[in-house]
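Read the single chain below, which is given as structure tokens and is the form predicted on its own.
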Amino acid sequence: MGTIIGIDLGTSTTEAAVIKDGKPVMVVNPDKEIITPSAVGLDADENFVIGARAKAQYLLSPEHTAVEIKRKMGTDDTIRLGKRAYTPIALSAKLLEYVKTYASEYLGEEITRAVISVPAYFDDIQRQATVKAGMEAGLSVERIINEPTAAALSYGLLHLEEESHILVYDLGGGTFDVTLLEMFDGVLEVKASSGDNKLGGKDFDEKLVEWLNEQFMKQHGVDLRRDRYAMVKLKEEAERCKIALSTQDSFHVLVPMITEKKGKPLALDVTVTAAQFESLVEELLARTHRPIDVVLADSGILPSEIDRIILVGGSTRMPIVSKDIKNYLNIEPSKAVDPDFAVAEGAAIQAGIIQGSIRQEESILMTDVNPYTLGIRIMDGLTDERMSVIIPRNVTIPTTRSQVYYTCMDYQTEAHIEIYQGESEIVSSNHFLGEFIIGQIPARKSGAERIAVEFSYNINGMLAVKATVLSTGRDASVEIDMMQETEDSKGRIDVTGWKESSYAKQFRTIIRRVERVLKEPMTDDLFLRGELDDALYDLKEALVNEDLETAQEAEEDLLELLEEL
């Protein structure tokens, strides 16, 4: 089947690494180099430039290039690169095919399977669309590995015979993790996960970004946060600067001319203490708490049941971060792998599993847990805006749990199921993951009808949701399947300027139709449902591109599913 490699797509840096002879082997990209940035670019000439590449072009051409991508994964917003916009999946997507390329060059064969990491704290749709990504690569993803649990596997691997509780502290360049888990007799045991996926590094970086053009300010009344080119050296030096107070007291920040005023040039020229530095960050360290709070409080593990505390990103090089931990936990964090290599070392691990380089007597067991809450809408009597829990958070998967519930009106027949994940008591707060409609329900009072919602969520975070109706046996159901495209991860755009289009009067009447259909109860087909929404996104889509071939298309598709309808 081919060579499984197991990928750390970050969100500052990317790394591949591969099973060789039993151990993970990092794999060396173009320059040479292990360490990949995540940066992608277009050149002069409009050809992608991705890596190293892409972040020197960065200082030079930022309106042509993009960082911090994995921050937007999971969101509708788009990236712009020059006159074009990008949805996040299709910019990992890039990133991916160039580590997909160098890895099948430095391995001398075609690579179309890995094991992609994300943050623990992920929700499905952020999966999903890291699957998505993996998929326009020319990958076939066959696992998705919470980071933490991935470095967990690093460690476990060389201490197969150990029997510890290790909480796993994943400072990276976007996101925050802590995992705690348990190892015994090759059993690696995820008990509880939490974090902050709105912090890391580069959060670190923008407290010294913005002291220093507060200094700048004072300095020359010029706020630099205007010239976007400043701030991309700004950015960068102080990257430099947070990286340099790892091992020295103070670090100079000199760039000679960052700006000009009235025509002249200005420098900037500070010099930064590391405790200034502490003294800017305490804030965000004082965040990486209350996630540490709810995965001990979830686990039941106390701070003196802990064993080890191993450091994974390359965020967590900062003194600081150690010093904080001890100061909060008393306890000395391990150096027991390398925090840079550990997650793509246990992805390629979970990979050398699943593809059999890994022989069984050498191997690890794993299990996992889902990091947020899932439930269903429900109507309590005063709204319809409460979430019943079905699968608490930091529940062991795999996991399969029910709930029994009631129809809440007169002679209903259908029941609509709406499925979220999060942690508000309130529905519309948390992320909506899909929905369905149980019909044929007998026409009685309300009360009188008992409806089962059952849920089953397996090892790759898939969530298959089913409702029956206890009285009949009737049922229906859904799967929500990050291995699958669902339409979350379909990265589309805006299609809401349709009619401003120069054609949009010749499709008017056949979109109000198929928006009024849509409107409209639907329980005998909801594949048919999906599949007519989908051909109404097309035609918008091609309707606000001016493309009207792929419109006419686009309503002929619609004509024949109304038709059989």
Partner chain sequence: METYYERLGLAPGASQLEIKKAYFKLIRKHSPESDPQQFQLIREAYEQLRRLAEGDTEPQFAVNPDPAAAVFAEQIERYRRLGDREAFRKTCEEAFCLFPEDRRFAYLLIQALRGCGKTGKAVKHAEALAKKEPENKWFVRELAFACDERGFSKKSFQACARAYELGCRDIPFMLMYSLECNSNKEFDRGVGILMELLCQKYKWNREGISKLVEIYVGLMSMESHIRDTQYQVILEHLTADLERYGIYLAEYVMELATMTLHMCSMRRYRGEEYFRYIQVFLRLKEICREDAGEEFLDLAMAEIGFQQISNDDRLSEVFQYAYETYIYSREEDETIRKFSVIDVQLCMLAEREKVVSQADIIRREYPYLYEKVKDFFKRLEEGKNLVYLKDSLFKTYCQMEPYISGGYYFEKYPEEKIRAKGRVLHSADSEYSYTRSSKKIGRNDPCPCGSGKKYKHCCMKKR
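Having seen the form predicted on its own, could you give me the form predicted together with its partner chain?
Left out here are the partners and the other molecules; the chain alone remains.
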């Protein structure tokens, strides 16, 4: 079996590491750098360029370059590069392929297996997308590891003897995670995880961009948002400014020619002070407090019992972040690990544990939790939308939990077990994972028959659900692999190529029309929207498959749906 590498696939940068002699070592890319920017682009000859070169060309041709791909993982959005649109998975795969290539070269052996880290608060769709990207890149993904857990592992390996409560505060480019762990006797026990997968350093840049643009509008009356190139420059400058403000009190943003007005070049010339920046991002920092409260409450640990706060992610370099943590928890965060490398190192340690080069009996061991609540849909009083929790969030996995339910109708002979993941009490606001039917329930009065539902959640993210009719012992079950596609997205293929179909012309008008309708916010009927979206997909799929008959059926469906609007 070959070496397994650990990869930190970040929003703005990507790093890889391997275990050598029981210790993690960072892998160096062809540019002799450890950090590879997470950028993918197409050069003039339509060839893919990745990493530093892609980042460099982003300034010159943003329409041929993709950045911040991770923020779109798990969505249906596509990213346009030149003439073609790509899925976030396809672009992430390009990045991973690049990592695979340079790691193979650096290590002198073909790398085919990897442990990839994701934010702890990624939901299973986002996790699946990451696994898929790995597979497309020719890597077998041995494990998805949570970023804060990885960071804690890299800390823990060096501090095996310590007994402490550790809070990992991970503010990356695009995501925010908090995890509370307990270290005892060389075992790292994750107690609780929470986060916000839409909050990161990029949002700080965004605030600065908005503000700079406002200042520019005040000075010159020109809105830079209309000018794509100016925006790219502005973003770049905002990021530089943010980084500079980490070490100095003010920064002079000067772009001599950012745009022009009636043929005259205009300069962006603004000085930003650290205090101004602080007030701009106050609201973003406040958003980190809620997840901190959640992990403290779920783990039953009080702020006074935290021994150490580990900062991970490039954004924690901002002094205001440490200051905010100190204000909120009254504990000084430590700089015990390198915020850029810790996650990749931790992923490599996990890889080492899997391949056996780190022995669990004597080295570090870890236990993890499930970050989201799992349950089934039940009838309760007036509503049949109630979520009944079977495995609460932040329970140590693997775990098996069960609950007994009663029949709710007279002479009911079967029960639908619908499985959901999420924090709402109403199932429709949660994420549907799968369903099955348990039949042959003896026909008796409501409440006379009991059904036990058992959830088993294992360490690989596999959820097995079993329902048993207690009076007869008859059971039925389903397995949901959280690492693979779930039912509702199963079978969707990439249909962006429908225009190449020989029937494309015939259906172009209807497709455009539906796409326009879907874009408009006026269609409030979410159900109808979903139907419309499905039918549109069917049509495109039929076109890709050159199946005229199905395409025509789908067109009729679409027309009917449009009538209803």
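Take the two forms, find the largest set of C-alpha atoms that superpose within 1.5 Å, and that set is the rigid core. Since we're looking at a predicted model, the values are computed, not measured. Residue numbers count along the first chain shown, from 1.
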Arg287 C-alpha relocation of at least 2 Å between the two forms, rigid core basis:
no
